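Form predicted on its own, single chain, as structure tokens, below.
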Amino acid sequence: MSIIVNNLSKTYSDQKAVDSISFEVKKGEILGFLGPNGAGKSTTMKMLTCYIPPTSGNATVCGFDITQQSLDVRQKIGYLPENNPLYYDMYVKEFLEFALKVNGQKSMVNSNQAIKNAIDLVGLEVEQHKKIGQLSKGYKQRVGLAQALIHDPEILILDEPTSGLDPNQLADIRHLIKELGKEKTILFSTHIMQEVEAVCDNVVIINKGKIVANDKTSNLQTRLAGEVLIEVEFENMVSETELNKIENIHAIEKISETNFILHGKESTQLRKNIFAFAVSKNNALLTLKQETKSLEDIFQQLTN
């Protein structure tokens, strides 16, 4: 395992920001770390990057303990914090050279190649000769990504890496994360559910400092959906009173006199019951379609 978290907690006075959480990230895996604001995502990432110490519990990164071997941990990771601290008076290439020196790179020959590679990877070619303060928010975010990548770390820990990017930039950075995930272990937080579905192998959802879900994205949708939503449209008008007589239905959303969304369980049997109802009423079914709960629906279900 690249990252192993075991009963990790962080307490500020009487508030538990992170409450005894445990999860693992395998080598070469992209893990989406989700949660509402204040859930404990950034605090967890700060502990894993040795920026703040845990109150209790432990974690290892590439086999190194975050409290006992913090320098070893820092050499293995690339970190993009949520607030993306940058030196606005520095030029892009100057800042990346500085980031390399901080990470122990002394050879200018190697530095120049590493800087070029990072700039090419994140798409900073056009802006590389500007001061960071002159860049748009999206390009500043790319500079933050470049500094996280500059020393070719084994693990990337990215806190809201696509914040401030336009739709085209979003697509580029998602593709980049997916490509980097073929060789590196990536833990990143986001509020964009489509991003998780497009990029992540697995997902951890945290709420009020506790993990409420930890699974593959596809499994999570199947396991937590629970309720089946089926859209139906009849040829002729039908009343809600009549529909309530269909077995396995526990709620009805009326769209029109002939169109409804039926809530129930046991998808196959429910669809059979709806079809039998339509036949018994001699009322043709024009639509019988099961709706799939999105990851966003599940996120809201788990964190409300």
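Residue numbers count along the first chain shown, from 1. We call the rigid core whatever largest set of C-alpha positions still superposes within 1.5 Å between the two forms. Please read these numbers as outputs of a predicted model, since none were measured by experiment. What changes on going to the form predicted together with its partner chain:
After superposition on the rigid core, the Cα of residue 173 moves by 2 Å or more between the two forms. Annotation: Cα of residue 259 displaced by at least 2 Å between the two forms, core superposition. Superposition on the rigid core between the two forms places the CA atom of residue 65 less than 2 Å from its counterpart.
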Contents of the next structure:
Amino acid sequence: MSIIVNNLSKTYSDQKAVDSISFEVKKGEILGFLGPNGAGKSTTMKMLTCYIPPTSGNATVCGFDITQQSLDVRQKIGYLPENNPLYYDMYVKEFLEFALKVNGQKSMVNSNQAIKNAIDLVGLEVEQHKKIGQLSKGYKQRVGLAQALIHDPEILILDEPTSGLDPNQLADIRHLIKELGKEKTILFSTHIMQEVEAVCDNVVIINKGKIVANDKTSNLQTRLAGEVLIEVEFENMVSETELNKIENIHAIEKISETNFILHGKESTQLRKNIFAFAVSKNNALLTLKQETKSLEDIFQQLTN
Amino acid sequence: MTAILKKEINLFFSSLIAYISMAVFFVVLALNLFIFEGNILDSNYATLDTFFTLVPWILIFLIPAITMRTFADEKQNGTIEFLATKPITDFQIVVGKYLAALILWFLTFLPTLIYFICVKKLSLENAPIDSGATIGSYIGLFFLGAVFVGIGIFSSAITNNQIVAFLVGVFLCYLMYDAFFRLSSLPIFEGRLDYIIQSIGLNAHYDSISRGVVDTRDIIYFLSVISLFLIATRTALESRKWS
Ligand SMILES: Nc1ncnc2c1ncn2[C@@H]1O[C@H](COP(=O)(O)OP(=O)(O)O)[C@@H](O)[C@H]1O
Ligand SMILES: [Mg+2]
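Mind sharing the form predicted together with its partner chain? What's above is the form predicted on its own.
The next block holds the full complex; its first chain is the one shown before.
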């Protein structure tokens, strides 16, 4: 086991940000740490990287205790904090050299090689001579990743590494994380369900400081597969009993006499059925809008 | 530690403020010494007294300006989390930054030795400059600056706002330099207490070294105050762990 978390808690003044969580990260796996904003993801990562101590409970990283052997733990980890803090006045290479030195690397020969490797790995070749402040958000993120893996750590802890990126950059960074996962143990947090599906072997879902699911990503997918919400608006009023007769509808939320939200399994057939229903009743369908379930809904479903 | 030291110095010299503040320091002092009313060329004595009484007052502003960024900026940008999660102790971070600022202070201070050389050259043979006292004064000045640097980085570690760091720094430097001295001369402290209060302040020790007698007690005093502020700085950094 690379990371073992055991009843870890953190209380800020009177608020429990992390409430007695336990999970493990196996060597070589990519674990997605999924949860909405304020769930306690960052707080957990700050404890694992020894930035703040837990209020109670403990955790080990590569066998080292996070409170007793903090320097050893920090040696083993490459960490990308939330919002990717960087020194904008520094040049890319200057910063990577600095990162390497504060990680305890002394020899010049090795450090040049390490910097070159990191730059190649994250795809920073074109931008390597610029100041960090001049880079685009996507490239800054690469610098953040390069910094985290410069000393070739066993474990990478990445706090929302894709937040705020545009779709292209997002795909690149996800791909990169997946590549890195072939050699390293990775714990990375996100609030995007699809991201976990795209990148992770396993997922831990956290909400309001508590773990609500800990499973293989594939299992979770089948559990949640294809639940959709369809917002419909009819010209004239309809009764719920009649709507209920439409095939494949699991639940109905009534908003007004003519507006409803229908829950069902994702399929084109479902929408066809709704349309056919409207035609058969001679009641014009003014709106038909499909939404996938939000993370909040998923948590609701998981906690029930 | 050396990595942090180097980074801080590079950062300082990559900003224009560095060169400006150093130049202003040098020029203002030169003007006061040689040009403005009461300058030494008009007087018959070869002495740098004006210089040594003026400089502490300038340092009260100059040094907090040099140090205000050290921690406040890192806290503001979140880079402190980058540093604090590396396999180095908080104290190494503090000492690295302190030494960097100390070197900067030394580099600012070094050119003023030219004044000494000038005055020595200009002085008449029958009224030479008192080299012993002057060298003592330079040593005192260096230590005074070294304490201000400690105060400055402490002020920077208790906030994430540079301006606040600067103002708190100025206030604490003033307090340590002059306020104890003033306090001690209040009538209620007459007797033994005034001496004790006076010797908490920097002023008394600076004056004592300036007389040309380098007393180990004064040196120990300076080193203790510096250590105190370094420990306080580390405590301020670690306060993140208390909430
Ligand atoms: N330094 C802090 N002081 C007080 N409360 C905090 C602090 N940091 C986070 N919190 C609170 O703890 C909870 C968890 O926050 P966080 O770990 O940042 O969540 P996430 O990263 O999942 O969005 C939030 O309610 C947040 O407001
Ligand atoms: Mg967060």
